[in-house]
Structures are given as structure tokens and as C-alpha cells.
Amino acid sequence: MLSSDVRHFSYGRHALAEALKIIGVGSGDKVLLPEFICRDLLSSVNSLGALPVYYGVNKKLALDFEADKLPAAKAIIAVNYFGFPQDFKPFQDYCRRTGAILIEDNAHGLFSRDEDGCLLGTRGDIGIFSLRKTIFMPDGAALILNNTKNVDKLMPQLEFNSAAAPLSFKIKKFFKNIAPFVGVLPLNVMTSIVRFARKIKSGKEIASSSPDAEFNFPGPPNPCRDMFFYFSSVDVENEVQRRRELYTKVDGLLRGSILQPVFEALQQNVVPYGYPFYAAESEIRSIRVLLRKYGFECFRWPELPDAIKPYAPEYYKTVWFANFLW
């Protein structure tokens, strides 16, 4: 992805940060983004002193009203959740009438398209990915411009993080380098073993952003050393084929329960970040139960951000996704 109107970064709120300041966001100007959306892309907004409105979305995570009733703001940022491609005419119409830039965070969908065929995060003014949520590596980011207008605003290329890859990152590469051969049993094991450690020392089984995630950035801009590396290890079309496979594996294993699909079907173009599902406190365990048979793990998404969490409806809260990236 190496062009003139892309710029790499280590994590996508580095290159949310940079595509706002693109545009000419600052201090006091508004931002439409999403109430369901992690509360760590806050860190790109607040940066620039720039100010969050929120808008809602329904059960389909798509707009849950019109868009001629959205306030006008400097940018609205449209989220392609668990890579399926968000309906962009309401967020098209929004910028026609208001003139706002769009950004296409497609964070979740490096290889998705949308019913025409055409790329997600190719759509917008800008396009933001996060290519470590579909490859593995390190870190991994990037910003494309897909309106020329802006193209003389972009910085050069960042220096790449000679830097080693973190412990962390190396364990779970032997790991995954290991699963084909001794199968998931010892995987979750080893999983369940370090959990309980972790919900032993802070209560918690799987971390949680940092209580300064809305305004800290998790490090330097700068992407990982390797990172084209391991991209350009990646053959796409087993990749598309495999998620899409465990997408249909998954469905059939937990269709039918008492569990919600958050989308009814996988359209042709799709290629799934994960199984995203709605499923109550209650239900979780023996979902996981049944998942880990099979080597999938399953996480609550999103963290929100702490402004949208007392009045969140509830379908916000339950909303669980199995994994694909091993």
C-alpha cells in the first residue's frame, strides 16, 4: 500500500489524527462520529481540541435517523463494523448539504467490498485502516486519500520503528506458528492460564484501555520496521477464503441459539473481521464454551467511550464478535 496518497502509521488513531489535521480540523471545530465506536479513537479528536458529536445507530449498525437531521460539522467519520460496508448514501447526502469531509474508517475491513465491487475505505474523502486487525504484526496503520484536493497536505512518510517486535507480539506468534501442528487444546490452556493470572492481579480477564485511552495516544506514530513484510506475506485470496469460511462455520455453530446475528447474512464481497453477535452477560459462558471446542475466541466490542456509556441503549453492551485473525 506503498503510494503517494497513502502514509503508514503504527496505530489507526495516528492516522485519524493526522487525516483531521488534513482537513484543517482544530480547536473547537466538530466532529460526527458514532456513540458505538471505541473509546480509544477519541485520542485522535481530542488532540486537536477538536469537539466529539455523537450520532446513533440501530441494531443493523447502520444510521438511526435521517441524515438531514445530523448537525453540521467539519468531518463525520462513517465506521465499517466487522467489515461489512456501511450504507454510505445518507453520510454522502450529509456532506453534499453541509460540506463536512468524510472519513471512511475501515479499520475492520482491509479487503472488504461493498455490493458494487467497490474497495471499502476507497468510498470517502479519506480512507482509515488498521492493518494489524486483519494481518498479523506488530502494529500497522494507514491513511489513503482517495480526494485529490488534499494531497499536497500530506506529510512525508514517517521513518519506520527500527525497533524489536515486544515480547507479547512474539508469543503469540510461536503460538500461532504452532497451532496447525499440536492443535487448539494447548492453545487454550495456555490462553485460560494466563487470564486467570491476569483476573487474579487486576480483576480482569481481558485488559482494559488505559483510563486515558480518550486522550493518549498508545505510542509513537511510527509503524513497525517489518511491516510490509509481513503484509506482503499475506496471500489474499486463501485470506478472503478462510474468513469467510470461519464466518460460515461459526454461524452454523451458534445459529439457531438464542443468540442474535448482528448481520443476517454474509453478502458476497464481504470479508468478515470476525462473527459479530448479540449475546446477554448470561449467555456468554457456554457460547465461549462451545466456541473454544473449535479454536475461535470471542470478545466484547466495543469499550465506549465514557460519554456514551450511561445513557448507551442496550444493544450497544451486548454486542460480542468471535475472532479471525488466527
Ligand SMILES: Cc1ncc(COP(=O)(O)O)c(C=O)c1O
Given for the second form:
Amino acid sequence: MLSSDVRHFSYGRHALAEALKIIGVGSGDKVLLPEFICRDLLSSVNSLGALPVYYGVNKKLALDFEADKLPAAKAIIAVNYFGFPQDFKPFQDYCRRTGAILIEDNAHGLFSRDEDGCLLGTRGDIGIFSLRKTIFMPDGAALILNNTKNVDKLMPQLEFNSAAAPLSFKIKKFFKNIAPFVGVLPLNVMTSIVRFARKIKSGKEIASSSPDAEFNFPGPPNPCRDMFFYFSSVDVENEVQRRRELYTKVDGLLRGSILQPVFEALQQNVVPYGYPFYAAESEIRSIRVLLRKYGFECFRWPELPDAIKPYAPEYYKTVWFANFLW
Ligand SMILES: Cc1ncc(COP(=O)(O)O)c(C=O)c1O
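Can you swap the form predicted alone for the form predicted in complex with the ligand?
Once more the chain from above appears, this time first in line as the rest of the complex follows.
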């Protein structure tokens, strides 16, 4: 992924902030984004002094609002949740009516395509990718301009970060490399130890995002020096097939039990980030045990924005996904 209209960053949040800057979003400008979103992403909007304005999504994670009633904003963000293509029609209608810029948040959907075969991330005016979520790498994200509208505002590529990968990444890499020979047991044991230690320290097995994550970025925007090494070592065809097979496997394990998948079917062109499903707190323990037996971890997603938490519908709080990164 390197062309004159692509820029690389460490995190998708930096890529989104840059996208907003390119289209001239500044203090007091409105940016429309879904309520069902990871609170960390707000840092891209808040860092510019812009105002997040929210639209709801339904249980299929599609826009749950008449597009012609959405308020005017400088930009609207459409999210391809878990690598499944968002229905773009209402977003395009909205942009035609208001002149807003359409940003396709494809943080989860590298290699995925819609039903017309169009690569996700290339359908809006600007696409955002969080490469590190799909490819095992210390960090990595991208912004892609899909038309010539703002090409003159694209800044030069930032310098790549020359620091070595953090120790936590090296440890994970070690376990990933030995997994094909020794299975996932050592990894599960290590994960349990880390989680147990974290629970003792902070009261939570899975670290939640920091209180100021809606305002602050996780680190500098420069991508890691080895990003292209990790990127080019991926056999795309294999990776697409691997992800689709894992989806089918988890579907087979969980379907028919208490589980309700978020998406009814895995359409032909979709390359899933994970297997998203709805589960109540009381159900997740047994699901977790079952998934772990087959080497899958599952996580709740997302940690909702502070402004949304108090009135979020129940289904926003019961989405989990089995992760396919490893
Ligand atoms: C839908 C979505 N978009 C963007 C991002 C931001 O990506 P990154 O974590 O690389 O900043 C996330 C991260 O959680 C996300 O879930």
C-alpha cells in the first residue's frame, strides 16, 4: 500500500485527524460519527477542537436514521464494522445534499470488498485503515485519498519511527512464531498470567482505555520503521482465505447455541476482522471457555464514548468478537 495519494501513520486515529485537517475541519466544525464507536477515536475530532455529533446504528450496525434528517456537518464518518461493508447509499445521499466529505473508516476491513467487488476504504472521499489490526506489526495505519479534491493539501509522508519494537510486541511475536509447532497453550497460559496480574493491579482483566483517550493520542504519528517489512510478508490470498475460514469455524462452533451473530452471513467478498456476536454478560463465560479451547480470544467492543454511555441502547453494550489477528 504505497502510492502518491497514501500516507502512513502509527495509528488510525492519527490518520483520521490528518484526514479531517486536509478537508479543513477546525475549531467548532461538526463531524458526524456513529454512536457505536470506540471512544478513543474521538481524539481525532477533539484534537482539532471540532464537535462530534452522533448518529445511531441498528442491530445490524447500519445507519439507524433517515439520512435526509441528519444535521449538516463538515464530514461524516461511515464505519465498515468488523470488515463488513457499510451500506454507503444513505451516506452518499447525505453528502450530496449537504456537501459534507465522506470518510470511510476501514480500520477493520483491510482486503475486504463490497458486493460490487470494490475494495473497502476506496469508496468514500478519504479512506482510513488501521493496518496493525489485520497484520501483525508494532503499529501501522494509512490514509488514502480517493479523488483529486484535496490532493494539494496532502502533506509529505512523515518520517518512519526508527525506534525498535517494544518488548511486549517482541514477546507476542515469539509466541506467534512458536504457535504452529507447540499450539496455543503456551500463549493461553501467558495471557492468563498477564490478565491475572492486571486484575490484581487494576481490578480489570482487560485494560480499559485511559480516561483522557477521547482527547489524547496514544503516541507520536510516525509509523514504525518495519511497517513495510510486515506488510510485504503477508500473502494476501492466504490471509483472505484464513480469515474467512476462521469465521466459518467460529460460526460453526457458536451458531445454534445461545449466540446471535451480528451479521447473518459472510458475503462473498468480505474479509472479516473477527467474528462479531451478541452475548449477555451471563453467557460470555461459557462462550469464552469454548473459544479458548480452539485458540480464539474474544473481546467486548467498543468502549463507548462518554457522551453515549448513559443512554446507549442495551445492544450497543453486548457486542463481542472473536479475534483473528493471530
Ligand atoms: C472503527 C475504528 N476506527 C478507527 C480506530 C482507530 O484505530 P487505531 O487504534 O489504529 O488508532 C479504531 C480503533 O479502535 C476503530 O475500532
